[in-house]
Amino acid sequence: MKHLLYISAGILLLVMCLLFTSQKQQGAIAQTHTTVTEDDTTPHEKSKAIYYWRTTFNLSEQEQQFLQKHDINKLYVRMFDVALEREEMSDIWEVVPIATTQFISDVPEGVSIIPTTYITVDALRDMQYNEERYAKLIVERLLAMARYNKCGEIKEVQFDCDWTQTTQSIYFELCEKAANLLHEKDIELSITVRLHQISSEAPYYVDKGVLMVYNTGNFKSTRTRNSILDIEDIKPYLKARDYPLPLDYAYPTFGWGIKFYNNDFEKIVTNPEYELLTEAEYIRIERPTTAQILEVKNAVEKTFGKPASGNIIYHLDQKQLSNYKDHEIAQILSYN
């Protein structure tokens, strides 16, 4: 059985991979249940934000200029994924961190970093009855990475998970335990909210949510017009209701190609211009226009109200962002 090693920050990254595979037989430590009431909430500071979703944090000069030009002061950085993986040469499956982001660039001045982790549903299922232990491991790893990479003062941490009805109770328990730990450090916990989750309950001890208004359609279907964003896919979810969490909204500023062979889905293509096609193959190019994004943005705000603190775009990639003009980016980020 592997054991967690507590060491100095100087060699922290050498043992990051051990962090999730430890303490397998230790009992859970009870945490105080924290209830957030309306009296406890405070208005969120207005902000413009963007996601960074690559495994190497290495900002180009153009990307740094983009942040400055659009007054973006929050950067949601994916630090690692939490997945269920099988041990090498073994039939044992464990919840472990994978695809850890390596920092090459320094964090830009004046930009707050929100350490973010994506949790797979398979990993979530395996956490059942051990939510407190995994919450502690995830929170500790996120904050340790932020310290090691000099990310500045951390005011918020975000969990990203496509939880379902069958995994809702596990995820809510995980969020509760994580929120308790973070609130002791005066750090907020936010979660992503997908459209299919908007009509469900929400973990009330979480401080806010980010409604992910992209990847709304079935990319594998030949009948889909644009799987990244289509107002027709959004409309069924636009039913006025009081969602339990303050919401910000994230909109897509990226595109890709969907490759089909004999009308069957083959793969997502990030650089469709370089794909060689046979007679039986074709690529559906998908990239939402600014007009389409703004139409959806207006519809979302009419239903759920203005964002609690601001809008977010996905994601910081100069090649993708070059398809949008500066005034278009400003319109998408605007929350007035």
The other form holds:
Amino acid sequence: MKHLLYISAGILLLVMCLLFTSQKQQGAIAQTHTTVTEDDTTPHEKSKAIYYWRTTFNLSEQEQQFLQKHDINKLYVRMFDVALEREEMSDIWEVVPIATTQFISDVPEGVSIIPTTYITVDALRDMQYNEERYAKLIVERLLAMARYNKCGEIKEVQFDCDWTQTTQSIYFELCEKAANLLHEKDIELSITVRLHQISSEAPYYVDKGVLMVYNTGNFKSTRTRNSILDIEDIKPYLKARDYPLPLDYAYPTFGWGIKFYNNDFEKIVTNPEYELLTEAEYIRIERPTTAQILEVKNAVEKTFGKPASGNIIYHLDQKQLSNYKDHEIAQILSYN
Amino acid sequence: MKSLKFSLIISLITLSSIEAFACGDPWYLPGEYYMYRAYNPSYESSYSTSERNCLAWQELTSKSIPLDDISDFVYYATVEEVEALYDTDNIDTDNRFAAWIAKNDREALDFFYLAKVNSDIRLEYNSKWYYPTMDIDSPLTLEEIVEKSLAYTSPRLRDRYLLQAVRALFTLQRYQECIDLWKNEISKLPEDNVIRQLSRQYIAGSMWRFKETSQEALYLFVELGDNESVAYCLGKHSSKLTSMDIIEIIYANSPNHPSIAKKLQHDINDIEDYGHIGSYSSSMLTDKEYFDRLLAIATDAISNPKVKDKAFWYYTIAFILQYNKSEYLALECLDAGMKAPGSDYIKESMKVLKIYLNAKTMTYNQEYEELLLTQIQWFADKITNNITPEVKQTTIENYYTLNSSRSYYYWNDMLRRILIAEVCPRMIKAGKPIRALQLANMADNFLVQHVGRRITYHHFNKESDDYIYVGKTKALQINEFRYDKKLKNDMDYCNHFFIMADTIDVKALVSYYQTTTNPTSQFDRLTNQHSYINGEYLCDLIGTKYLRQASYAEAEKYLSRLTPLFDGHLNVALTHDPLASRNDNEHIRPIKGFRHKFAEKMVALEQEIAEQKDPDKRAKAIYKYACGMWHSHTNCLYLTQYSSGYPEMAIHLKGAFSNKSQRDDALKKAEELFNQAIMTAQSPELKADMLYELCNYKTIAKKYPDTQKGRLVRGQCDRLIDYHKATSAYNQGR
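Same protein, different form: I have the form predicted on its own, so give me the form predicted in complex with its partner chain.
Next comes the full complex, this chain leading.
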């Protein structure tokens, strides 16, 4: 029994790393349209997109079928995180790429890849005065990975960062330098936009933004109903405003359990059904329903307008997606 | 009884683990010196690989170029700096090596250009940012570097170009070509060729890629000390790799490799230190687990025809046996090992271990004394004949007391460990305290006496600009140090001989003193020869012990032999008058020969007490005598002690201030004498005076109200009572 607990804990840690260490969430420019390439896309047609947020790119058969079934033609693939790490030999802290995604399966035909990277705030802080150098390293590495792993023609690259007021100028500088490099190659730079960033400025030179409409609540609080998505948590941000970048919207199609001990947050569990509970423990199951997602979608579009390119879902994971019916996914991705 | 006390103290000292002493005192106790000695450091080159590389470049260019300049250029010059040297008309460098090759050695310059470019590219490749297909901005590609390196055929720099080729090929993941270069050329270079040695890590890495050479690779990694790679090869996380894993690999591949002895010595010294292996993962192996695995290797080794130095393995087994308290088996193992083939180095270690085991197991009779005499003579020769300038300097710098590192001179360490931790306590138990004193003195003083000098730190000046403190040092002859009034003599009042002398029965110390003045045996003569024999020092110790037990005539007899100069030898001086009234706390100027003068006065008072017929005069003498006895254990503590009881000097070695019962006895006796003086006195005025000095105001007021002191007490009662209370509290607090 203990083994089961350990395994569960291990899986949980892994998921936490994937979901929280990175705190990634992104959007995409989707183009609704069943044809495959950007070249074929007419301006009024929108695409459908999904995030791929694991350290191994290995699509299962069901996941490939999912892409086909829903005409998803854009895949935002996390390539690596940029973090601050101590180099053991020299005992120096340095900004380095970590958790580089290993490509096992081929990129599916007819799907455009948007190489994406998550930048930690610690790393960002350490980049100050060296923004140009790191912009070059990040961009070159993303493109090299795309090239090496035969990701096809790259039209867009995305940065994901939970920047704060104190790191805003560094991030904007980094984006500017990266955009300059990318624009020389006719590649666009998009960024993720968290709800709390929607009222801030946006970095110059960036071409697009993806509003992350998930992880909206405080998961550690017992008063939170659903930390992944709750219209009540989103409402404060829904004030009509001209955000300087064209925006797409990313919606959640995943769930988890939040385990509490004596009303104190204990951990996030990915398989609540396997968790053993004592009398002092309980698990809050969180998984937004399609109705909830559509309610939020409606409210977001009402405030910020239709997505510039299309809708995105987070994220490509067969087990999570199996909780949603095909027509529900279609509704979430639908431009209309 | 006192012998027993000393035994207990010594046992406590030797049984206790690491004991921290205040600055200036020995950090470790003799029982904790490392004993296992298997690795002969003379096997090692005194130069590092990079130093040897620079020496090789000096040989290839000009011996007039300083090594520092070569090192700066070889290891730190950039591609741009090397490129700039091609412009011979505008050479702008302070580096003499760079200037020399720019002017005289185009061949070397070309090599450095290629090597620096190679290094830069490899740095990019090895960067965590690198990903295949990333563009690297460089004047040459790695492929071109390989090509150019292999195209160079002149013998002068051929080996260096081969290393560059190996480095580039390795980065390009062309591992088989690396191995081919090694097999065809590099491995044929002499073993001590620095380029051959620098190539090994790449070759090991290459070999690991192929099943047929993976074992060879593992061994190369072991040789290189690359434990991360070894762990990787073994499929372990490096934190799970133990030192014994490494030793087992080396033994399996090369049972005579000197690194086995080196690693064993390191590990076993760790076990001697902590009881487990401190290196690698400290929590991985207990001493038992480690020794069990080591015994398996050692048992195999003594019957393995490939093993040359079998004595080394017998020694290792014997060491483990003695560590596990099987001393007799260990002795048998040593006897067998002595007959086995082995180096002189290991045979000497075996002899030391045998002497140690003899000390632990033999009966302390005449036969053992005779054996011990030959053994300490052997040690004396070893200490004298093996002393190096480094040992000498370390001793002069008082390393053994100041540095936290445990051992620095094996022969002296072992003499101290065996004599102080093993022989002396057993000698005392066997009723031979004189032998114990002789051996403790020799163990403590042999090396210091032999070196004869000591560095002292006199001043510390603060440099106002950068706040750096500078210590001014001075090397003194050993006796200058001992007698310098400004310096603390931490040798003679802070060692094991001193503790023993300070706590042992005074009669034993007197007998010991006699053996120093009239040696009657070879044992006496040998130990005297290597001990600190200073009659004044010993007489002061004896006299002070007699003062402590209030045997003033005996004390006077020994203290009278001291010259005024001896005051400089001591760390203490007299600051109060010992014959003043009991509550007199006035400071006085230091008195020369204070212990002797005090003894003389106490003897004179004893005589007066015995002969004086006038009761008041006799009472005064008794009172003064009582004051002397009282003060010699309170205000004038240094009459009977060598330390004030505060954290300095010998207090940390437990002996000097441990005579609490003697102190209590003396204070009790003094109280009795005060009462006796009052009883003896006839004059009410005298009685009242004495009572007043003893602060017995109530008694004065009650019994002698009409005396001068009686009137004083009655008139200022409250204030005096307050004063009395305060004084009592003060005295109790001391």
